[in-house]
Every structure is written in structure tokens, then in C-alpha cells.
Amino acid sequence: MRRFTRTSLVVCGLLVLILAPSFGAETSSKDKSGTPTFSEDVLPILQRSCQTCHRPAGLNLGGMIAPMPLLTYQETRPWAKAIARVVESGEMPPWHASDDYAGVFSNERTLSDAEIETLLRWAKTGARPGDPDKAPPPLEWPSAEWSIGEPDLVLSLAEPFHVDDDLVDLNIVLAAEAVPVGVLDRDRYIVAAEYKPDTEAVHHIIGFAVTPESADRPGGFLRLPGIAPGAEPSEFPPGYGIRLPKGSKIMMQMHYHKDPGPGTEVYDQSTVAFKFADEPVQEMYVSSVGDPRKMYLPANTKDHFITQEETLAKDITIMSLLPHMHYRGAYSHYVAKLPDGTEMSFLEVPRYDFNWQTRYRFKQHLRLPAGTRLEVTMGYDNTAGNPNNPDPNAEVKWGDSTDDEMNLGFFYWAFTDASDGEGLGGRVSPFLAREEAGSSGSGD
């Protein structure tokens, strides 16, 4: 599994500290000298904000694990330095939307400036332990092997494939194991998916489904949830889920990425489970704003924007945003302009890390009309000043590869007119100009 990324978020350096959301009234007992101290002021934060992946079998984010738990004074104390590091620059918690958006989306990852700051004081000040008869009980963690609960489908690829040791960067669609028999007897609905991917060279996974009535379409196959560096599990608003129709086949698109060398060979079988709706649920979709003919970079240039537009057919509702660039990628903004004139920006990550693929989930559903523009833009940073750059000499085009690029505004939507989607079927596309065609305008 991964443990740490191209952008060096290394153990020992700046390490790999996932802090999840922050919930709950802040921490501010002191010891008798007024300094901040692990039972009293630290543990809680860490309990609220950090124990969700920094625990023995923590949360795992499109392979990134945390590197050691946080579940006691003995084993924070010796990384106290470097947490108040990669709090203090802003890396951890890793939540890349700009402030004003604070509030918007149900899995934000901050920590308040009460919270950083008594972080930065505990570990100033000798990082003292505290009484711990005044600390918090231990937090009782599910010991289940799946996020997502207990799956109700899970497969792995059909055969091991054999990663081999030349090998830098791969795009492959391959098998998954066959679905038992009565599992899909009928239409499902996906409510949640989670993927383990299973060696270090696996860079993201994208699940397909091959079904009789997509096999004589163009592409041939239904988008659905998959999983990339930073990236949480899928899991559905209720009433809703992505509809895996009866009789499908399921292939993974894996994508492989690692430094070539003698000895860095592997044979990955990477794995996804599936939990299914038990009651009717709506139909929802995978759509992008964004066009491969578009995505072109000069080299050494810096600020470089590219903004996509699309209309809706129809009205929809919208759950989810994720952008999508690679190692160029810097900046991000979705704006949707009304039929009425008005202008909404609903998102703008001023920040963007391609290591973290974060899905903004919001809180309350975004309701758009039929007519609305959508526009998303995408900045790039193709210069030598940009750390993660492969090559700034280079005039980039679209492309599958790492060191190629991309411009994708993905969202996760249905139909606000439940009706509107009865009987459609297939890839569904919510703009104008694609509607007729059914492309889902989908990819990664």
C-alpha cells in the first residue's frame, strides 16, 4: 500500500498526517504551568481528528495509510515536532477548497485556529504528557475489514497482473472475477464502493461494467465508482445510488505508476466491494465538464487557464464535485450561470493536489434548472518553480499518463425529476449537446 507520494509527504520529513474532520467543542484545560498538555488538550484533537486513519487498520484513501497511530501519549510524543510542522504550513489537514467555501461540504478536514494552536503550544513546550487519569476514554473503533460496512459483492482481478520491473506508466483495462451466480439476477444499486489496491504500484482504479445492453454502444460499458490517491471510499447520499444492471461483467480500469528498476517487479490482484441499495433508490450519474481538444500547455509558462462550458438539458441535482488535473494542476473553479442572469460559484480550490483526489460532498444538494451554463476552470503551473512538474520544457497535451494532462470537472447528479430518467438506461449525459449522443463525457 502507499505510504507516501510523489509531493514527498515522507515519514520523517513531513510525514503523511491524515487528519480527518473536526467535530465537537475545542479542548482548552492547561497543567499548572498553563502549557498544553497530551491527556487534557492533545488527545482530544487527536480523537476528533486524527484517530479516524492513525489507528491500526485506519482509513485507507486510495492507498495512502497513515503511517503510525496517534492512540496514546508513547506513540504521539516522538512525532510531536513534525505534527506541528504540517499543521502550521497548512499541508495537513489535507482539504484543498478555499475558505470561503467553509461550511459548504459534509467532509470538510479542518482544525479551528484554537485547535492548530494547541498543537504548535504542546509541541513547543516539551510536548508534556499530562495526568492521565484526566484524559479521555479510549475511542472504540469498528473492527470491520471494510469502511463501508459488510459488502454485499466483493471481487478482485481475475488474474494477478504481473507489473514488471520497466514498467513506469500504464493505463489497462482488465477482468474482474466473475460476479456468483443470482448476485445479479436483477438491476442493483451501488449505495457505497470501496477499492484496496493492492501493491504500491497501483496509482488509481476505475470500475466498468460491461452489460448487455451497453455492449453494442460506443464505449461499450457503464462508469462506475473508483478510487485515486487521497481519495475517501464511495458512499451515497440515502435514496440514491449507480445502477450496476442485471447480467453485468466487471472490469477495472488500473492505472500503474512507479520508478523503473531492478527489482520492482509485482504481481497486483487489486480488490473492490460493492454494498447494494436493500430498497429502491434514484438513479444517479457520473458526468465532467471538459474536452480533450482543449488541453494544451505551453511549455514554462505559468497561470495557464482553461475554461470548459457546458448547458443542462434538464434540471438537475448535484451531490458531488471532483476535479481532476495531474501533476500541472494548480487550480480549479466551478461556476454555474443561471437562466435568470445570476452567477453561483459553488467551488474554487486555489490549491489543487493531484495526490489528493477529494470528492466535496455538500451538504445540502445543489439544485440547478435546465438552461444553466455550467463552467469550470482549470490553471496550470508548467514551469520549474512547480516541485511535482516531470518536465516544464514540454508542450503538454491530453493525455492517460501521469506526465501527460487533463481537465475534468467531474459531479456526481441525478435527475431532480426522478421521471426524467425512467427508461433512458446506459450513459446518460445531462448537457444539451450530448444529449442525443449519451456520452457521459466520463474519464480519468
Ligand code: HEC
Second form
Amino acid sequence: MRRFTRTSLVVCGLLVLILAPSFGAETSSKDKSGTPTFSEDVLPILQRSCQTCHRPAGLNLGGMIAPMPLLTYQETRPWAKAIARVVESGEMPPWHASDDYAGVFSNERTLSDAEIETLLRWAKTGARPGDPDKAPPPLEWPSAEWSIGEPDLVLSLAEPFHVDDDLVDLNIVLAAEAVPVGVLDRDRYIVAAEYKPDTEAVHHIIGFAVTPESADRPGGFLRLPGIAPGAEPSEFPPGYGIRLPKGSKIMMQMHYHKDPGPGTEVYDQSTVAFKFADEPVQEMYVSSVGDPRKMYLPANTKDHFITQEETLAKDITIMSLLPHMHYRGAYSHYVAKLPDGTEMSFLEVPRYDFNWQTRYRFKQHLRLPAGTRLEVTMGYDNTAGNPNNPDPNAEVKWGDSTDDEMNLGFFYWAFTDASDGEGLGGRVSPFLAREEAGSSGSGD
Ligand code: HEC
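Compare with the form predicted alone: the form predicted in complex with heme C:
Following is the full complex, with the preceding chain placed first.
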């Protein structure tokens, strides 16, 4: 991955955001005015933009697996109209950053206008199969059980947890099985993590490490990657990892959420898999801007914005961003104000959707100098006009339940100068004069 030097960042940061080329590929349609066919025109688009989820055992996005495979003509034909509808509305492929950031994030999922046009025309003109000999060869997917590849450590909850009939919403920290002897006889660095929720009652999971040094401090757990609806497995950029300290025990903060009623009980024993770095890597951290607990939403209010801001104590490098709110979340915007006065907008999510907890991964990491002011604005819609809203008449505060709200502008980062991070241990904040807020919260 190419990096900016710090000086070029100031010059280029804005340009990257404005000028970055869209990397949606051109459609192959040979005949724009003619009738597109599955083999020649549609399948290449599905392969590029849909099949990573729409295949048997597709990406398990926090327990959300795409409902139907779109690999063959036979599988796709019945969905032609639905496909036209969801690509026209922008629902699929799911991606919520504003178009201004096209080309900025490596996990961007978008279609070009020409691709959308091709899919619409295909559906309108009888969804024809075309000549199978002209179809691209089928893509090969890793057959491995885990999409992160062969894990080094797989742990389930130590015991099945009984989610009883009456349970609606519960956050509970449960112990995972013991780490096998020898695996954590030294610090390890997590370079990828994947969760397998065991039942549909799982809403999200956050991993925590309890270390010999943190065990006796309340809230002193170290946050590990987690999983929430619509989130991809965590895979970190080469050269970085999240430290899993020697001797750690693994805990999972389970968030169960379901409709209550007779016969809805389940026993849940969810699983997490970690891949460790083989070679030395630099430690990366997850932080959020400001104090996320300072929030309040009046009842029946739309366009309610809350801005959190903080100043960097050191030069840092940001790899990815994860805005996290609950059902009333509607908007998110990350801005950096550099010490030289330059203002740089680095992610805007105009229609935040709680069901898609996307981590936006920079293609080119963002380097920010000490003294930069980070500002994260979240917008909420607490009216009946928000179809996700459980109760527009409620005044809403911070809380772990999905019906409460959160205000977490997460970012994944490392010290630009690795020596700034040496010997810190425990929880580390990039900000001036602040302890990282408590261990609760969500996201991966
Ligand atoms: C990141 C994973 C992902 C990608 C990429 C993706 N989908 Fe989906 N898709 C889903 C999931 C999950 C659902 C289930 C709907 C939901 O819960 O929102 C879905 C639902 C759908 C539906 C609606 C099914 C119904 O029951 O009405 C259609 C149609 C669809 N996708 C088409 C596409 C097409 C076409 C593409 C590519 C242009 C695409 N999807 C890309 C994950 C994905």
C-alpha cells in the first residue's frame, strides 16, 4: 500500500478525496442500444459486485448472509425484476459513503451508471440468457470454512447461553473457552478476526481480552475486533495488528435481541476465529472521538446533530473508520482540521443505515499530524418518518440496548512514528489529556 509522507498529505489529502478515480470497472456491453444478455453483460457485473455475498456460504456479515446466490442464469433469472429495483434504488450493492468518496476506500461497493443501466435494460428486455460460451469463467471462492483463511485460534463461548422465551434485549459479557496452552505464552497480534454467531438472537459481539495487567481494573478490558449486522470480517492492513497480550483470557460481550414469545428460546454458543501475524507488526488501536455518552435526543426530532471533537497529541495514521449509531442514526461526517488551517473532510455517510455496520477502509492511509482537531458529527432522526425508529415519542440517551442510542466515531489507527507507541501497554489514546472512555460500546 502506498503512503503519503506527511507533507504530501496536506497537499494531497483533499485532492485524493476530490480527484480519486472511480474504480468501478467499465461494462463489457458491446452493444449499448441492443439487448443485454446474462452471459455477456450481466454475469461480469454480478461477479465483480454481487457474488462475494450472493453465493452459497457467502460473506457472513455479522450473521447476515445474502438470501440467494446469483452465480448462474438459472439462479438469477427469477430475481431479474428485484435486481432492477434494488440497483436503481441504490439499495444494492450496500454502500453508504457519499459519492464524493468514490475511489477512496478499498472495500467500496458501487456500480457505475453504465452497469446500472445494463442491469435495468436486461430486466426490461426479457432477461435473456445469451450464449453461455461467451460467459466469463465462474469465479473461484475460497472453500475454507473461514473467509479470513485458516485461523490460528478458534474459541466458542465456554458454555451455551440460554436466551429464554421472554428475552428481548440483553448485553452480557460471557467467557470464551480457555486459550490452549502455549498460544498466548507471548503477545500475539491479531491481523484478522471473524465471528460466527450461533443463533439469530445474536445482534452483535465485541471481543475483549482480560489480561493479567487489566483483570483487577474495572473496565480495564482491552477491546478486540467485533461483529455487528452488515459488517465484514475484520482484516487489517499488512504491517499492523491488534495486540492480544500474553496470558489473556478472551471474553465476548454478547448482545442478544429478539422478539419474545413461547418457543423463541435458543441456546447460543457463538464462535470467534483469530489470525495472528507471523512477522513483527506495528500495534494498531481502535478509538472514538469525544465522549460518546454525552448525548441526548429529544422526542419527535429530525436532523438532530451532535458533534464530538478532540485534538491529536501525536502524529497518527488512520487506516479505517467505523461510524456507529443505532436505529435513529441517520448521518455521519468525519472532518480533520489540520494545524495549518486546512480543513479536510474524510468520510460522509449521508444515509446512515444501522443494518450495515460498514468499516470504511482507506486505500491510502490517512496521516494526520499532532495538533489536528478531529471532528465527528452524527445526525439522528427520532421521528415516525424513520422506518427503523422503535419509538419516536421517546427521549433517547446513551445506552447499550438497541433502543438506546450511541455516538461512536470509531477509527482504527497507529502512531505514525512507531516509537511513540513503545512501552505504553494497556489502553492507549491518541488524544491530548484523556483516558480512553470505558470499555462498553459496539462495532468491530
Ligand atoms: C455486502 C454483501 C452484498 C453485496 C455485495 C450485494 N448484496 Fe444483495 N443482499 C445482501 C443481503 C445481506 C441481502 C438481504 C437483504 C437485507 O437484509 O437487507 C441482500 C438482498 C438483495 C436483494 C433482495 C432480495 C429480496 O428478498 O428482495 C436483491 C435483489 C439483491 N440483494 C441483489 C444484489 C445485486 C444485484 C448485487 C450486486 C449489484 C448485490 N445484491 C450485492 C448482501 C449483498
